[in-house]
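Below you'll find only one chain, the form predicted on its own, shown as structure tokens.
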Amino acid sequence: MGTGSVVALSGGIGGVKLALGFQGICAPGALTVVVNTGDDFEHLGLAISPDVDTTLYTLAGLANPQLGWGRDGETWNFMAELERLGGESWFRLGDKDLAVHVERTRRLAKGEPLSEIIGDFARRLGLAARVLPMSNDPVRTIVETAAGTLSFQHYFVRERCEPAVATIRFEGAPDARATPAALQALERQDLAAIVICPSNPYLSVDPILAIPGWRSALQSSGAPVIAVSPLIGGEAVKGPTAKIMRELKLEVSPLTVARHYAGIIGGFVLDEADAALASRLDVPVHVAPTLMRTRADKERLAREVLDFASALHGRSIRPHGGSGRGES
């Protein structure tokens, strides 16, 4: 009975809940979270990485528990003054959050890779997990909508996901390279599982898979690749996943999500509300309560996912019993 490492692929709020669960049960250094950076953009002259920062703040126990993004105990003096001066205020930057963007922008301008900057931030914040961007190269999610072509943050934040989505593309993905450290994590001899967290498949996971090398790396890994459904009873817990699926003329069902990952995953986790669908899937299925309200929920689901991976792997992997960091 040993402790294995875990690689989790995640977007922002939804996916990082499960990543927090893994951090709570894995030994220090055993968890690598690979984060979508298709949402990154330049705003007010600053390099903003929303999903990365949500991941850092959540795993460090610093996230705003009400909003799910940004810092707890944040102040808004910068935004108040910016609004008074007539500046763009649709994307909210708190005072503590601002320091992260300023420092990241400074270091990127000096030529430091994004992965090294994020790794340093994670160490300074005391994370037990390793956090990596999907690529050090810029990839930008572009949403074609009924209101025209929108960059992701303009669609998601400024327009509040209201325009109907026609297509989604990932600018820069064909020329990007997967982060070397992330690919190395997939080659660890003790790798117990690769988990696609319950993030939006089309906005948060597809940008990762669009980068050359990622699909083949997942397919060639010796560890089970397991996806956790982001849908419960035909609806998303949070975010526009179901809305986007309808607009793309897709059936809003975990079956659609599982088939979207065909050729990559070796197992799929369904919520109890969708247990009747298990027999219709072409991969092994584990049924569990997937709604994560509390830290205990997150760690319980993380344990169930690793137990499922262990069964698929053909050997027993025991998660570390540490309490980790994060919200209570």
Given for the second form:
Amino acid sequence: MGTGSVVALSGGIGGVKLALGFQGICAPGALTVVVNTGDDFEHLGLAISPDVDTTLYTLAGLANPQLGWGRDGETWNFMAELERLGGESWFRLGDKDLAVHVERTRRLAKGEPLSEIIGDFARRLGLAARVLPMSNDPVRTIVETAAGTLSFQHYFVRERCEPAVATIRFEGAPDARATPAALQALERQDLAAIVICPSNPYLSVDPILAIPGWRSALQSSGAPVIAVSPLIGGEAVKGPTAKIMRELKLEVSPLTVARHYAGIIGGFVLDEADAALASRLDVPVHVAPTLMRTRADKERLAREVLDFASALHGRSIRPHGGSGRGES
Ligand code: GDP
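Provide the structure of the form predicted together with ligand GDP, given the form predicted on its own shown above.
In what comes next, the whole complex appears, and the chain from above leads the way.
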């Protein structure tokens, strides 16, 4: 039997680590990464898709390892001149990154769907995986905070996640359609697993699940849907997941995350630091080291997720032994 295909649902930085692991072990074309676009926004007249671009750059091996966002080997001439002219500078746009936004904006203005533009960028950047936005329709994450109503990037970047979160909503999601090409990936005969990557459940995965077409497609898929815990030892590795959970008066525990995905997931990957919680989950659990520092960590976790999926599915999946791409 050949390589099983994988559909990974992801936000940006945290989730794409596991997507990189899957890209390393899956045959070319076997991995489809469906990316949150709830934090897309229009800025300086440009259409910006931060999670999609983080995914493209990371899977292409072009991400900036120091910053954790943006491009490696970036220059900042545009930003420096913009600041000199008194322009808005809270959202940093490097010169190489800027080219992506300009070209995306131009093609969107001509009426091309976002998924085709991103698919084309992925090919041109030499990705082995397919990267697709969750929807071609606009969905916007809005955060109600102690400091008022904030669009996602104002909350996340400008305010550095400091205001306490009261509620999060996804404007446009009820009417948004799931990206057709991404839904087709769920129908592949060789689909081995649908994986909810360790992204922020409330900011990065919920926008995807808020689209009715995604929720029902996941619920009706024959392949196992597996979530990997974004919490290790009761804390987030990075980012505001734990802070938001406390503000939403939720127990900061992988149990809360697994319950949040109830009705969608058929299995949950718990970090070994939280192994004691396994018996309290009401879905099948696989315990594994989930901290992904190196490329080897990412590929090992990706393999474990596929083995777990295979056990749940009751059939054998043989991951491709390829060398993979991208950074560690
Ligand atoms: P995004 O939601 O994918 O855009 O990325 P963030 O950087 O905001 O991180 C989201 C979640 O990923 C956080 O809850 C982190 O704890 C989690 N995360 C980041 N790195 C890792 C990792 O190596 N292993 C696990 N299990 N979770 C991680």
